[in-house]
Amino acid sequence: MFYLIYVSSAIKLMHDDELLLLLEKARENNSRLGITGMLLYKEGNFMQMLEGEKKTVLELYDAIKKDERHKDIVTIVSGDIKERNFENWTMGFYDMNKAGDFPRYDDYIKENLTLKSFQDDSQFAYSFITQFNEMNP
């Protein structure tokens, strides 16, 4: 099994509405693929954990990358897993925006658009996100 963990910027805010379409679309998308994950969104910023087989990571990862709909994208970390952690969620999703702080991810958002710092503490990033996996509704 392997994970990814990228960031991205959205070109613009994204409504209710379009992060419900997109989010339709990742789950039908990843069901196919065989792919599991959790996709954060906080005011126009996307984080995002991919877990599969690596070929298709990768493949999905790459279609990702050209989606016109978001910029500077960053790979945070990845490699292999024992387990998945989203076993139960094709894509579980979680709007940061209409929930509490989160000051150390909201200090990145205000430091660095594009999270480099993540980079810099890649286990913090993989423990941030995996931390979703209880919170999902």
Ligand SMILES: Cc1cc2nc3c(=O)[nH]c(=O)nc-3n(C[C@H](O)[C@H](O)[C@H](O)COP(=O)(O)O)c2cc1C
The other form holds:
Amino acid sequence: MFYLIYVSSAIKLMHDDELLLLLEKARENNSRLGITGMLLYKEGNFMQMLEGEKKTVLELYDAIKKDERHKDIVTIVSGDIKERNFENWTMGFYDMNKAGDFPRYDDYIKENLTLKSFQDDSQFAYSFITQFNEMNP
Ligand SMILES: Cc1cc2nc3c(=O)[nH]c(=O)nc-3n(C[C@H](O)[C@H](O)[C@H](O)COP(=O)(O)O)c2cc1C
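For the form predicted in complex with the named molecule instead of the form predicted on its own, what are the coordinates?
Below is the whole assembly, all chains and molecules, this chain first.
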């Protein structure tokens, strides 16, 4: 099993209905592809974790990178995992605008300052996003 975490910036702020549309399509595709994961969104910024067969994850990531709804796509970390973190989610979603405070994540959203620190400390990014697997699907 392989996983990949990236961050990106939406071209413009996304409305709820646009996010819903994106998610519906993603879930439909992912269930066919055997992909699971989590998408976080806050103030025009995405963070996503994809899990599945390595080839499938990388092909999907290539397609996602070409999507014109976002830009500045930066891979944070990828690698092998024994088992999925999001086995019940074809794509979980968390609207971080409605969540509590996550200081280091919020710093990244505000200034992109911690992007480098996310990359330098990939263990943090991994544990940050996987904590959302405790939310109900
Ligand atoms: C932030 C973001 C995350 C996305 N995540 C997924 C995803 O997990 N799975 C997926 O199939 N498409 C995802 N997409 C959409 C793809 O970029 C692309 O539009 C879609 O795979 C095309 O599907 P189609 O060829 O069936 O129309 C995402 C797009 C964005 C902007």
